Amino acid sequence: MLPILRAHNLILDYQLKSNSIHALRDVTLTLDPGEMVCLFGASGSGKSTLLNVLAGLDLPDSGSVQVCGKAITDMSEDERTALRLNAIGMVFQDNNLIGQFTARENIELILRCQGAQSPKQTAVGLLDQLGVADLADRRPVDMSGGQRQRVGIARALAGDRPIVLCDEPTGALDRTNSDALFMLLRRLTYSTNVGVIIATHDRVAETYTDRVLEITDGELVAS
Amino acid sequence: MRISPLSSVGSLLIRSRPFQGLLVSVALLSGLVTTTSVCIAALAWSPEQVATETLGTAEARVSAGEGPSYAPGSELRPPSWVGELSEAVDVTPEWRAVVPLTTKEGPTETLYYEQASSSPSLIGTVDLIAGRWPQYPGECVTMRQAREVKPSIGQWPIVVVGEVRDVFHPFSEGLYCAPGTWQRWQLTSTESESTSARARASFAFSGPFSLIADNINCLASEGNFGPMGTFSVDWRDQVSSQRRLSSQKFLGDQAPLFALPLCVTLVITGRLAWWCGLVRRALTRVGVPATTMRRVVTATTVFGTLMASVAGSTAGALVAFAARPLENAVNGGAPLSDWSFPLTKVVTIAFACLAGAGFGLALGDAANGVRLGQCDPSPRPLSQITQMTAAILAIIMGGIGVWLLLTSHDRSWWMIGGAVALVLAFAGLTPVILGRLSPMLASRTVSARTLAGRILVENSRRWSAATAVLSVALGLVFTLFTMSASSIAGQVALEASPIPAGSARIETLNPTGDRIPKSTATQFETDLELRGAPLKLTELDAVLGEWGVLQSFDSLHDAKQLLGDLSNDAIDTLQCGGALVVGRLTDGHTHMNAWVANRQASVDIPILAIRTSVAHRFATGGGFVLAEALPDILKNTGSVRTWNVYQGLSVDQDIRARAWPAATGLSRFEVQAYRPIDGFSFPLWLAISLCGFGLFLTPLLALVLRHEVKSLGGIASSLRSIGLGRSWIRPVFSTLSGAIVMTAVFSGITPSVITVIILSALYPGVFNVATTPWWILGGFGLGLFGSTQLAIISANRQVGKQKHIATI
Ligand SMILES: Nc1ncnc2c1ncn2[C@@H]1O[C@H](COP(=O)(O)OP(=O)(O)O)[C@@H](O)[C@H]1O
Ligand SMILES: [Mg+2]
């Protein structure tokens, strides 16, 4: 079985003024079609900067991204947004909704832009499946930390995507909520193949996950 | 000592350098406005001048235009009633001529004027700058002449007492002689037979306004100035008053006194407001509370700029005083209207001043604030209790301006307040319609134009404020530009050449049933070197329907020739003994009434209506036919007059044409010649002005929508991260900027439009909406949404540009 997203050698610094910050030191990750991997790492050691990368977001200096055998680094800007729209569900550490727009509608942006059938009885599903289908017409403002990231999660396994990153999805959850959280990943992963990278800090997420990578510093270690 | 924040602020504002440009352009502007508009000012009369211009010191003056004139030689004999008349009312007879005279320059044909030295028509229009006065018959006086002048026909002895100077005129020639000089010019036969010089009477009258009145009426009416229609008088009290329709052109000539200062202004405080809004920003972050910011802002600038514009105008008011002489040297010596200080240009121009001001510290707060808007998050719809007092003072206000407007009776500022205020009554509009329009877009399913409405509908106080804001400008600029442009328009229509261009036309038969000489006709043609035979028109003695006097022709070539190639439907028409008319015939008529006889008997003839870029013109009477096609009743009716209609006439030909009448002194038979409109054609200027202003408010709006997509980019990039590209975003914020600005545009044509439509119906002949360049605005309208959407795509990229940047 061919590996849906694979990095390599990745390679990023952000320039400061006076010193420049070595983001990520040579990562090189694969992951399986129905893998879920753990990437722990403390705060500042360089986990979003690799999602982002990941997921096309940002580029590397060096190094290069395939998702689904394709190089996402060879991609223009406009490419690779239309690659996320269609292959890679991402769950923001701050759920980046879109404010104007209800939990549904959210969800049903991408079902849409993807050209999905019926994506409005498509979006309340996945809500309910989050346990959130009663927030379906309130807007973000209009809900708690936790609630809004679970619609954040919602909208990232809307449309079926092979590819689900997720970063700190269980900052803003308690226990019970981030135990159910990860019970549902794990149970997404078997029934329908999708690979999930699931960034925390948090050391619960050990026992749901089939990998464990470590970061420090931008360096993945192995753990 | 402690240094309170208002007088900090205040003193840091004035000596910033953005303050002290505002101030001095403000003055700069203002002065050069003042002067400008007082010394053009200076150059209209007033109407005691212009009355006596044409009066001199007479209460009225009857000329005769049919009346006896006098061939060189004859004695000029006042007629009988001229010394019946009551004793309190004094006529004097002057008599006026156009002779051909040789002086050192060679010959030329000059005016004669023939009356006492005592005459009022004299006092206060002509000066005696060197001799006497003539006394005895054979004394004269010349204006700008050598003193020597010779008849160039026949034996005359003048003797030149004299130099006079025309007050009124000072380049003006002629010749003033004393009572009895002509009678001295001794011609032969042949002489006096080549000779078109011909004495005419006009008669000045003084005394008692309603004596003369009296006395003119029981004349007229005996018939002593010849048929009516044929003599005109002047009334001191009509010539002084035609001056009043001068005040109507006020909006054509004065309004760049408003456009410009208010236009400057606006940009300058727009961008001080701007600059201002950076330093607030800083300012309340040390703990400035930004309202006391705001108010000292405003505060100073409001009184920097009406200070800096009434010393400016003021300045400017004394300088075009001081540039008095100088001014009537270069305007030949002609007298300049009296001078008085300009209060009310000096008013006028601060009102402009603060209007710009306050409009730019609007715009530049709102550009501002919507920015600012980002930093705090929370919205600020539009509440229903907010969009409905704005509805209902809108309303008041639109009753207010079309009162205005319907009351204003001649009084440009009524005009000019009704319009304000239709303006700012669709300004008012503008958080309605938007307050429908955004939820319109907004309750869609989910898609770009649902976000842009979401957006709108979110921060739509802030939205359509700065809507509102660019209404007032968009408004003010269209109406002014209307207001103008349809003045202009009708001034231009009424002043329109009554033949077209490279045409003339002599009168050879003229209503009082004088026939042309040959000899005369011949002249015209060889002094204009005329080649070819002249078209024939005949005014017949009949009326069509409503329309007027029927033209016919003596040939179908002859209809050819004027019309342009006639259709075959117009040449059935003809030929049935059928009308054409030019234009077009509103209400489906095939059949119409030709009266003859006063309206005493009728035919029904077929008519027609053409269209020819050429014979609107002549169509000064009701319809065209065919002498030999028409009914009988027709054919036997007799002409009132015709012409000898001449085409194809060069440049020059049309100059001649028109000085002929006056050269040869040729006055029993019209000659029509065209006449171009002088002065700056219409719109043109109002066009390049219109230009001028959106050159600046493009740039202007593109950087406000600029700052605005790109403070979106939260959303923007949002989006992205989720998927959804540039060209998702694109649609967003287009329809955004559209729903903005096709807000704004509608918001300032609507009034602009109500206003001239209204004007135009009060006052037929000075407005014409017909004539207004409707199409300069559309344009303008859809090349500032163009710019926009550009403005937004070129902004667009720049987002996208943007590294997007971690989360930590
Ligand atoms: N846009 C940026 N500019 C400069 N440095 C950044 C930027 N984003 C992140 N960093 C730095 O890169 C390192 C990794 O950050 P990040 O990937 O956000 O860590 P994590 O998500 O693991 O907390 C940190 O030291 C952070 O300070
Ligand atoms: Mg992080």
The other form holds:
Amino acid sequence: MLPILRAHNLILDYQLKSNSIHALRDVTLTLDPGEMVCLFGASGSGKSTLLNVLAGLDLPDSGSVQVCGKAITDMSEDERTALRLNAIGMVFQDNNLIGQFTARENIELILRCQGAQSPKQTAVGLLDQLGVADLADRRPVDMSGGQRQRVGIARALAGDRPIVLCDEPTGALDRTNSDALFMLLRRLTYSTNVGVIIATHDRVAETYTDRVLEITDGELVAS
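Next up, the form predicted on its own in place of the form predicted together with the partner chain?
Left out here are the partners and the other molecules; the chain alone remains.
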């Protein structure tokens, strides 16, 4: 089985007036289909930066990222955007749902951009898969934090995208909802064969994952 994501020797520095910050230091990792990887690190350790580079939102100074066999570090910005639309779903701590849209409409928007047939029915089916079909016509302001995150995950899975990257998805949730979300992501990796990377500082996550990575000062220091 070939990895669906490969990162090799990623280096990224941010230049400040007086010095430079080593955001990523020679980072190499892979992600397989159906694998759930936990990326631990304190605030400022490089977790979010790494996810942004893996998703093609930022480019490294050197190194390469391959998604489904395609080198996104060689692509134009438009090409990377198109690849994200079809291959990489992202889940954020604040879920980034569009406040004026219902849960169904947030997912429909992705499906319509992908050119999917029957986007309304597909969106409702994804919400049902995540156990929140009853929220289809509700706007984010009328949902709990855990409900918004489930809708965010449904949106990330839209269009059968094989990779889901989660940036502190439980940061705003209590222990019960955090456990439920980790368990849900664990189940999804088995049932859909999606590959998931969760960047978090919540140590409970490692009980649900296949592999644990740690990042400190931009460097993967243990696995």
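Residue numbers count along the first chain shown, from 1. The shown structure was predicted, so the numbers you read here are calculated from the model rather than taken from an experiment.
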Between the rigid parts turning between these two forms, which of 90, 53, 29, 189 is at the hinge point? 90
